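As structure tokens, one chain now follows by itself in the form predicted alone.
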Amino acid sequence: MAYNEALAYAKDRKQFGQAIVNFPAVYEMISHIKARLDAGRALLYLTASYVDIYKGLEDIERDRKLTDEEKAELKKYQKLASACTPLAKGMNSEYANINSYDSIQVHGGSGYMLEYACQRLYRDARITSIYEGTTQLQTVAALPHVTTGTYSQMLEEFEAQDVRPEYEALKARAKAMDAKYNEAVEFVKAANNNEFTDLCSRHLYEMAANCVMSQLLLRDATKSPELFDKSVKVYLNLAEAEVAKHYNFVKSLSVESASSSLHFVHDSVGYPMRVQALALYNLARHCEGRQSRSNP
């Protein structure tokens, strides 16, 4: 809905004799909204398919004993559903917030007014990254699948799929992103420090999600280029930048720097309280001095 509202307004709103959708700064923003929308939806549908399969097998199991092949399939899709659910929930919640925010920006000052729906969408979207598990808790749920290689295995299987010849260059870029993700994971695991792993978890989580969604859009564009050709090209640019950002952050860290960050937070929390306590102490001394002078 945020995309529809932004696009409709940009086509209707005129500035300097033309619709603002024709201005690069505006159409780039709308293209980013659409790319995130298509990427998040692809991840959501993949997750739902995994859930449907394992739930269907559980229903069958209530009526009869599963075969060994069916048991293996149930276990496989339970694991995939468990891995993809926190990615789909967390990333789509974050994208809902970003897209509704950008939709207001496309509207300009009008987007802040009650006459337009985008202001309501922005307020409605904010809760999605909080209820039913905050994005931080989604990261916690996904972390075991980062460290045990579930996402790496998924990416390897995606990489083995064929794409249209015109997408071979995009596939190579997506594969390079996957390699950065795997390298970052191994770097964190090699540190063998829980505090360090926790500090890097959100970065690894978003890298995994960006890599998976890039591969899914490549798959969808190969099947239906008329629907996804533009989105896969736009999203790969966004994802590439995000993966590089998180990769550089993780690789620049060390166990010592993680500990320093924690101490900095604790010190930062305590600092205002110490200043406040000192101010209160000085105020009390000042009042005490005035009282002693006025009433010996």
Ligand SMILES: Cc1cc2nc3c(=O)[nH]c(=O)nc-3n(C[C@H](O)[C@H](O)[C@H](O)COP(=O)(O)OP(=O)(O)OC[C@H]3O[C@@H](n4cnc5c(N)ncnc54)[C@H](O)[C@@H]3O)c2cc1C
Contents of the next structure:
Amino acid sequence: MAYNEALAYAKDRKQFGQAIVNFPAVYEMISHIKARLDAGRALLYLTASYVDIYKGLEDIERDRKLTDEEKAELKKYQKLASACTPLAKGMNSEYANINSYDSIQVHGGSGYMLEYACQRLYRDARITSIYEGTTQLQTVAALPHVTTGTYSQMLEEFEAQDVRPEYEALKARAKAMDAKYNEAVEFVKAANNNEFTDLCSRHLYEMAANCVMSQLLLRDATKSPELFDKSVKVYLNLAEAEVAKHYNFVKSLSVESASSSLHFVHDSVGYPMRVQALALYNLARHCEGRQSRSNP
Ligand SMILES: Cc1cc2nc3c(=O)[nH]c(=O)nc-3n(C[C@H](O)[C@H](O)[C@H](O)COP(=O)(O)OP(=O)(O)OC[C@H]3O[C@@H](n4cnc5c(N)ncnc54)[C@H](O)[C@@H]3O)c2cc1C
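Form predicted alone done, so how does the form predicted in complex with the named molecule look?
Zooming out: every chain and molecule, the one shown earlier first.
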């Protein structure tokens, strides 16, 4: 809805003699909304399909014993569902926030006013990354699949799939992103420190999600270029930049930086309190002086 509202408004609103949709700054925002929407939806459908498969097998199991092959399938899809659910919930709720924020931005000042739906979408989106498990808790749920290689294995399987010849260059870029993700995971694991792993977990989580969604859009555009050709191209640019950002960030961290971040936060709280205490002390001294001089 944020996408539809932004697009309709941008086609209608004229500034400097033309519809604002023609300004690169505006059409870029709208194209990013659409790309995130398609990527997030692809991840959601993948997750739902894994859940459907294992729940279906569980239903069969209630009526009869599963064959060994079916048991192996059940285990496989349970694991994939548990790996993809935190990615789908966390990323889609964060994307809902970003997309509704950008939708307001496309509307300019009107977007802030109650007359336009986008302000409500923004307020409604805000809770989605908090309830049913905050994004930080989705990251906690995803972490075992980062460290034990579930996402890496998924990416390897995607990489083995064929794409249309015109998407080979995009596929090579997606593969390079996967390699960056794997390298960052190995870097964090090599430190062998739980606090450091937790500190890096959101970065690794977002890298995994960006890589998986890029692969999914490549798959979808290969099947239906008329629907996903533009999204895959825009999303890959976005995802590539995100993966590079997180990669550089993780590689710039160390076990020592985990404790210095913690001290930084504690000191940041302490400093303003000390300033306040000093201000109160000075005020008290000032009042004392006034009291003794003229105003008991
Ligand atoms: C409108 C609304 C509807 C709701 N509906 C329901 C409902 O129907 N049923 C229901 O059961 N609950 C419901 N909730 C509660 C909701 O699920 C919780 O607010 C949510 O799970 C977050 O828990 P909390 O508020 O206790 O925050 P806290 O757990 O105190 O979290 C505060 C911050 O700390 C972070 N944090 C906490 N623990 C960790 C950790 N281990 N690692 C990293 N970061 C961490 C969080 O991510 C967050 O940033 C609702 C809440 C709202 C606002």
